[in-house]
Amino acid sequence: MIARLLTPHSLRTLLPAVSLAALLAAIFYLQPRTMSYFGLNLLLNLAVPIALATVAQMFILCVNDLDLSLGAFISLTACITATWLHDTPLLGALALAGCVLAYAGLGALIHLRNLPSIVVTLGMSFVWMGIAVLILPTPGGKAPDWIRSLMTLKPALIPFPIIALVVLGGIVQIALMRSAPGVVLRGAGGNPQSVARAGWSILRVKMIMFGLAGLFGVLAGMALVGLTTSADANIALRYTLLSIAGVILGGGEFTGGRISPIGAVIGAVTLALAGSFLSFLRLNPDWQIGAQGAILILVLALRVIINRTAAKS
């Protein structure tokens, strides 16, 4: 059974949850008093909407693209919903859709005309963030009641952020990796020519992998500003970083349609652990983002070692 344990591939699959769990460990020694209800509630709160970002990159990567626009995305969806669905829900909610429909375009757009995708969303983070400004020059607007309440939900046992967590990373792992539909939108990552020639359209799974980047760019928005209480146009412009962080951290790569929802959701978690185990340590905030890099790095110097012992084995 420990050999087993200890072959290459169960390490591999075991690196982010050994990650988030040293992680943890570490915090709750700094800070003993984290490890209950209300700790584990308000460190894993911002968690949420970081996963969310997370799962949306991890679609546009499994189709080996590339989303350079996804925090600027994120804060367009987080002005719309503090302003236009706080007050008019109707026209917030059809701006919204209009979002995901866009990102389902631009998915289009890149297969169709062979355009680099990283050159493609680099450009339109200048103009997701410029609809933005137009919608909240500056910061302020309110979340949506139910959004509030859904985001501040305190049940019995368990934190809410620990059930959005699981439940968002098994859906998605079920319907992504476990499913026939799942198997065809991972294959136009891994080998696009069999797909198509199995008669599936790569142009609609594009489209398909970009509107449900697109949809869960729209919710981290919206837990954003549920958690927030507003919002303003460079709220989440970080989160292009964490999400393509989070999904590599968690297992997934740059091509080959390989990815790990549940690994993508966990390396979520353990970036937004990482600012505040370096908070508890009293680590200068210029230093911080260096330090969680350095985190990041350290995780994949060790997958690196063991794809190589892999290699050799």
Contents of the next structure:
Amino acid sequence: MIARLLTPHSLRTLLPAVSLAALLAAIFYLQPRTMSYFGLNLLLNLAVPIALATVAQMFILCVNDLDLSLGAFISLTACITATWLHDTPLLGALALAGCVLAYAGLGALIHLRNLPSIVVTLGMSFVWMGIAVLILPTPGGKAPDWIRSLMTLKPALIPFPIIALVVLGGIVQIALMRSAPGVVLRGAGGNPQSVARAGWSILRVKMIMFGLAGLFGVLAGMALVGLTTSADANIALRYTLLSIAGVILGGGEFTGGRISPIGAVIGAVTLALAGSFLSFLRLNPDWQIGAQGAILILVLALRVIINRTAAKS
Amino acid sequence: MMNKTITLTGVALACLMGTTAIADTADKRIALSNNYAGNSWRQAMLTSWETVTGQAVADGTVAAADAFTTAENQVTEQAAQIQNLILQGYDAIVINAASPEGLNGAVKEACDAGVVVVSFDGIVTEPCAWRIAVDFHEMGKVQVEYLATRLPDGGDLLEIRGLAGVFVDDAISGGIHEGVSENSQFAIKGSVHGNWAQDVSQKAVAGILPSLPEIKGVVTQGGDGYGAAQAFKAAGRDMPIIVMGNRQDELAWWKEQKDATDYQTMSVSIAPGVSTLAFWVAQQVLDGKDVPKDLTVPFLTITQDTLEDNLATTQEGGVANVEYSLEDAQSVINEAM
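Could you present the same protein in the form predicted in complex with the partner chain, rather than the form predicted on its own shown above?
Everything in the complex follows now, all chains and molecules, and the chain you saw is the first one.
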């Protein structure tokens, strides 16, 4: 049993969870107050939108692309949520659906014109930000009541963020890793030629994956506004890098097809907690970004070591 | 043993001395959540915080007063920071906010957890928090009121505005125009944008001067008075009364003119030490005092008589500063009652 747990493959799968557990243990030790319903709620609620953003990024990485516009896109959806969805729900819902379709369209454009996704999404990030500023020129807006009450839900026993994170990881894991369509979607990232030869349309796969990324981006924006109660055209710019780091930290790879949905959620939570951990350590803020990077390098270095041992055996 | 006795005596002495000032806040901890530290005003703000709160902690008025600055000026990061501060068990959080609206969720969490939240400079709109706001409108108006005392017969004015599209610029300018409409002996003959920078102001004023009649006074927004003076000098025009904005270069020029020609004017701006006012307000709230939710920062006004003192304490390239005391905070609170 122990021998099976120590194989490189299972070590690799366990690494994200072990890093998270270590970080949580350190936080509980440094700040025992966090070890309560109230504490976990505060510690993890801002991780929910980050996790949704990370899952969105994961869909893009899965088909061998990279999305540099995700933070700006989530800022835009947050602005739409805080303005149109609050004032005129129908218009807001249509606009958000339009955002998802636009993302699917981007997938089609990238595939049909064979464009590098980094260039397209970098360009689109300015478009998203521009629209966000047009919709909400100064910080403001108001979260729709139902989103606000959902995000501040206080269920008995288990804090809402934990339930949300587990449900999110579980659903995407089952849909992508355990279902037949999921295999095709992942296969299109890992080996597009063979999937195309087997008769599936790569165009459709890309559109679905980009559309899913758009959908989770919209959810991230809505969740974020539910927590902050209002929006700002720059509110989620950090999410671009956080989401990429989260996927990689959770065991995903930049080469398509190799992803882990549960790992991505765990990676996102780890990154969110790393910030809290460093602030509980009373580390000078000038060093915090560097220290966050150091945590990332540490986990990735561990993974390389595990991979090397796998290659040797 | 000897050392211990000395320490104990020290503590006893501190307790005796502090009994009047300290009430129930000796075991309270206050945190500063700051979103940005990248300019001289913010640096001075943090230094003032350290000086004043360091003394307050040493005196036993509060148990701790730690400053936290986010690494990036981002709403999500500051929201997470505030939530971490709640978890660290601070009794009050003093905030200079990255966004007036974006932190409301985190601020509400803090209030619900029983934490006192006091925002200043960058204020938050969440109703449960205290706000120490700057009355920029009034800051414009007092300039015209000062000119009215100096120039009873009135005259033509030049207005230097700030950065277009920023609400501060609109607020100060609105106050200036209200002042002019109440003092009909004045007329604003020209208006340029100086972007709160001396070089931009100098160019802008130099550009508009040839088209203007004799200017009696220049109303400004701070950071532009020195540039305006240089433009007037270069054009060979009579030096009008230029209202200054507490910057060191402006005060130095004023002093030079005062010594040479007995030049008289005034200077007004907000002191970075407003962070310490927020600290004392938080302390007063923790002490159980009844404090109104909306307070106004007093301006730091420099007059002909206080020029030398302020210039001496202002660093080159900096802004005149003042650190507030408990008494200052109490008088601000009483005024708002």
